[in-house]
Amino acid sequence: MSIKFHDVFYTYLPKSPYEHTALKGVSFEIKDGEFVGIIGHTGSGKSTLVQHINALLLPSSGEIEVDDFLIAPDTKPKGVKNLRKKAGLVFQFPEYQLFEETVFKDIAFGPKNFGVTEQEIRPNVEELMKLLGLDLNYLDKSPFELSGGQKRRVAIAGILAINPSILVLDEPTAGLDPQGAVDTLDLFKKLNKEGKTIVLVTHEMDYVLQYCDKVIVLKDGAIEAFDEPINIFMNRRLLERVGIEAPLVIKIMQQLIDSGMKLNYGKIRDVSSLVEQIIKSRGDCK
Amino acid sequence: MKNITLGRYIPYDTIIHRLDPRTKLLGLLGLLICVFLDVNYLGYIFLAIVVIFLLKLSKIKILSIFKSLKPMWFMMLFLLFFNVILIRTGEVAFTIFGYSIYTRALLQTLQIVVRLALMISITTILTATTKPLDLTYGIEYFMSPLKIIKFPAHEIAMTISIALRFIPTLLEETEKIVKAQASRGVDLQQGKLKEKVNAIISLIIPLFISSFQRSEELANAMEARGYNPSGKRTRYRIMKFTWSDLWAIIILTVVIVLTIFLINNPNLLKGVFLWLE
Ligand SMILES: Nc1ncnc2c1ncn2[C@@H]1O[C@H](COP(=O)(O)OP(=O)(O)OP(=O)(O)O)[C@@H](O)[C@H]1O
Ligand SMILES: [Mg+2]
């Protein structure tokens, strides 16, 4: 399931005084099984971009290929429902979408729309709840009795239950507690290892470095860079231009390199891998 | 969802936009009264010309407004259809499938259509050229004499302005929820009746919940900042009556007087045309 954007433009409210072009000629390709991050300043068009992947928005010009589906201006692609089964999108603040009487019913709502009965989906729902760290006692509670973080998890489970091959996540961890955020991302990584393509929009650069294979950097609706996280974060001029701060790990590493330490920085993704490289380079002194 | 132009403020900078909201409110009222007086066809032509001129002045594309009313067309046609076949006075205009249609029915239906079109256009001129807040200031101004009899003019104006303020927010929210549920396979356009009902429920419940949440948050925020409905307050923007307002009112008065005059002297306009020739 690859995703290809060909010179995509998108204009909100065209031909009105509120007209705003949010995407300006975006082209890229995400290959099957990749874990790709999308970063950029607020208002740079990240949410607009990802909503094209399951045809919630249709491009003003240009086209998008998602597997066999072709998303072009004006008309909804054929079999848009199948597309939405294959490409699941978790929105920014997805807890808005909860409405059923019980948590179980809400998670089973998506699969039901795609023709899977509640009985069939029951084991999956329980499994998902465990994976997302939700107590099974909640199954028969109303989703509105849950805390914000729990609601978020139920909403994410509601999309995962559809079992899409492409998973698009728009800031899924904003507002989650740190441990919850890491757990959720670990789950996405696990799903990615099982073959799902993951697209993650986020403002957390640490996660980008740690989890993503590649990063798309957006600025004012255009792609500024598309590369591996480490190359993006080592490019100080690029970061300055798009107004992004490198993760702390990278900053420490850069200072170490500037002060003469030899580090194999290609392998650094988080604190422990940084420490590992430091120990390696100091190995001789031991 | 995004194309809803009805009742929305459109930020241009025209003469009409710059008028005092009080002038525009008076104008709206005057013109609406004219539309609902039983004017004859000459009166309607005259009013239509005035309204079209105002639309042009305020840069409103009237066609886009009627397009945005598409969801209501069906109901309208339905009502008009019954109006045509159920009124049975006047002469028989023509017979179709052995059923006679009367002239009075046709004329009256035409009158309804014209009145509706004029009404929608006139209210749109007001809402499209006046910021919601200015509008409520205007309303509050006209209601304030009632304060003497303990009528809560300010509170009502505040309620209206909050309601107006939240219309775009609600629309945005609806759009967001529609998209979120569409991602879960909800299809609002196709499907059986039962599926459609379910689809609508999946929109309405989240919408209600977030509206309640929002109003509670707003109430708390207002209270936290010490809002007191009966307090005396100053205003950021002060309404100013200018020369153009005076002109607008004079012109409007002339229009209204002319319309009423036309009702009583239907031959007047004809006379004017003849004289012009
Ligand atoms: N429904 C809409 N109508 C009009 N303009 C919109 C709409 N949604 C977004 N925009 C505009 O499009 C631009 C891109 O918005 P988008 O939501 O894609 O940004 P983003 O990168 O996701 O930002 P954030 O990081 O804050 O979520 C913004 O300038 C925004 O004002
Ligand atoms: Mg966003």
Second form
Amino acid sequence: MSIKFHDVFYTYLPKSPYEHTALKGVSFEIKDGEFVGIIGHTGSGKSTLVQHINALLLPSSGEIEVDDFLIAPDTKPKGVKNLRKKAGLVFQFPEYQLFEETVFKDIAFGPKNFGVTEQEIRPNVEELMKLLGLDLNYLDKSPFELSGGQKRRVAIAGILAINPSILVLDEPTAGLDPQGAVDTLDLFKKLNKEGKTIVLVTHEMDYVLQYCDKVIVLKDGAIEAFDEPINIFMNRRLLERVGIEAPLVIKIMQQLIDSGMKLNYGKIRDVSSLVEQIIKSRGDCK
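With the form predicted in complex with the partner chain already on screen, would you show the form predicted on its own?
There are no partners or other molecules in what follows, just the one chain.
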């Protein structure tokens, strides 16, 4: 399922003293099966943008195409329920997503809403909990008794339970410990390789470099760049303009290149790939 934005504007509280235009002429295309990151400072429009993908917000002007669904101003698209099954959104704050009495009911809500029986749902819920590192003893607990990281995992499981073709993730690793964050992103990458389109909003530039195919850079509601992560992070002027720091591995790599070392920077996504390129460069110099 491709996602296309066509000159999208969005204004909060129009014709009021608090009017604020959060998106300004946004146009891009995310192709089926891509893993795309969205980055930018707080207030740049990231969360506003992703809430348009499943019509939680409707554009003030412009249009969005998500597969065969057309999202336009004023009117929700026909079959919006099916759109939200195809494009699942994990909110930045899990408390916005959790509302049932128990963890089981929260994760099962989506499939049940689409007509799946509880007998069919339970094995899937248990499998998702194991996949996300949640103890099955939590099934009958209130989600609001859990830690912040556990709530986030339950919110993610609730969206995965409806098996969306597009997975939209707004800061999905916030509140997770480092290993938990990596495990969760590894799961998203696995789902991406199996065919799901992933849209990731994050402030963690290391994750963008390591996991994403493309990156959308937002500033003040407008797109500053849309390119591969390595090209974004090697563009020092762009990063300075939007106030984003490159990942540490990129900073080290740039210092090595500035000192005269020849590196194939297009191959570098993390420390291990940087080390490989350094070894290869030293070997080529002999």
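Residue numbers count along the first chain shown, from 1. Rigid core here is just the name for the largest C-alpha set that superposes within 1.5 Å across the two forms. For clarity, every value in this text was computed on a predicted model and none was experimentally measured.
Residue displacement note: E101 has its CA displaced by at least 2 Å between the two forms (rigid core superposed).
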